[in-house]
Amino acid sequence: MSVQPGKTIQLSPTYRLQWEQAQNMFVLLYPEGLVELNQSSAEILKLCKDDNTLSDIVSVLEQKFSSTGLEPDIINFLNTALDNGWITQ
């Protein structure tokens, strides 16, 4: 599957994004156990909320970290993670 552009991208309600303490990360919660999550895909999940698009997930996380180009990583990321089920269109 891919993400569509257009189309608003929420998390999965079978999952739940949380900080961990002690493990000092975020991390994806499900009955069955826990996805370890880096900073950029916590970033990335963390819009994926409301009604936010692509590319609102893009210009937002170009503008917090004052970059450009990151549409691609970000397509990458999302597409896995619609494979995997964490989100939903």
Given for the second form:
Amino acid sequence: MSVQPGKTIQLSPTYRLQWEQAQNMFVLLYPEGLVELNQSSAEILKLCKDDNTLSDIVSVLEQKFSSTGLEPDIINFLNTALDNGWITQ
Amino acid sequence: MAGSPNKPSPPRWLLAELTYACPLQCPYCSNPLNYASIDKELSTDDWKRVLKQSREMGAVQLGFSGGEPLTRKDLTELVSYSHDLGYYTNLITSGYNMDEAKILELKKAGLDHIQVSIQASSKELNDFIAGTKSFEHKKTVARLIKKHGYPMVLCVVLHRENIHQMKEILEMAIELGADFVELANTQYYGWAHHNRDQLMPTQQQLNDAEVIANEYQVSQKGKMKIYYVVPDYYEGRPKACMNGWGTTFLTIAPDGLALPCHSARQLPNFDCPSVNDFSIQEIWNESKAFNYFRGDAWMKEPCRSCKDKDKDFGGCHCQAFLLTGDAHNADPACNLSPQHHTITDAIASAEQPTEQALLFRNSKNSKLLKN
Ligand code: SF4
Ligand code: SF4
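Show the other one: the form predicted together with its partner chain, since we just had the form predicted alone.
Zooming out: every chain and molecule, the one shown earlier first.
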């Protein structure tokens, strides 16, 4: 599956994003499952809410990390996340 | 307890086996054969201490299982306490004796997910395998779980008697609205090991089942996730032991014994530590049992010089013990193991139907076996 540019992106209702102090990282929690996230994946998933679309996520992150050209990496990750059912559109 | 030089990775998963009590009698139960003589149970306060200490170390996924966890009167209290600690809480239940009020009460307490097990897709077979009339009730419970907005895993343990129902089982899962289906081939520990000859499917049955599972995995993509794992007996290579012994999983048995794997209490002279004597931190970091199979220093050949030793960690030590008498041996499910014939012999004999009746899991049989 690939992410559609115009549509809003949300975390799937069965998934929960949570900061874990003991491991010093964000994790994604779901029935009997746990994904440990690296920093960039966590930054993207944190933005999968409200009315955010792909371009919103890209611009927020490019601003936050004062860089450009992040879009291809973000799309790649979002496609994987869609395939795994972590997010919906 | 002896100190260990390297600090192991923290536990991420806590399996709280609240009780061995269970109204069902599944002959593939992984509880120990002698469970009926282990009748001391941790108190509510003991469990709270365990939950808190484990959470502080890093555990975040929490399974309440058993036996049947619903038989514990303090289940809701423990769910609520765990929820406040920040756990993702899973209830692993047969659904027996569950009603709408309980489902709502647990929801309010913060329960995140319910896994319900069903024994088969037909009433006759379900009630036979469960040893208890429960089929219609389980289906009602599954519907109520979905009605109240929980994600639901439907778990069906597969074996010779029900694996031919694969298609009907998956249709039932769709009808009940399951989000995930776990088609768990029987693993031969505890009661399942005792009943192995009657439970092992034939190679043909497995091949047929796998085709159907794959079909549904494709047609249900994006709707219902289907987990189907080929049993290690037939694969030629063992499954990785618990993601590495003492790296991820912590099981606490009803009496407070801390286990690196739910079968570890059957290993002889293994001295699993009890939460009545030690803190979770001492148990995880320092106990002999948890350090025993960490790393690869304990390995014998062929594992020691095998290129796959970091992939499967030599397989399952409990299976190695059950089938070869020595937990340090390679898991005989591996075709490089000199004892691999113990597996191939079992597969060959599964082709011949056995006359022996299934031994059901209940206190009477548990006590009989002990003597
Ligand atoms: S020899 Fe040992 S390490 Fe190698 S694949 Fe077999 S069980 Fe695994
Ligand atoms: S030894 Fe086997 S039963 Fe024990 S933890 Fe490892 S895989 Fe599980």
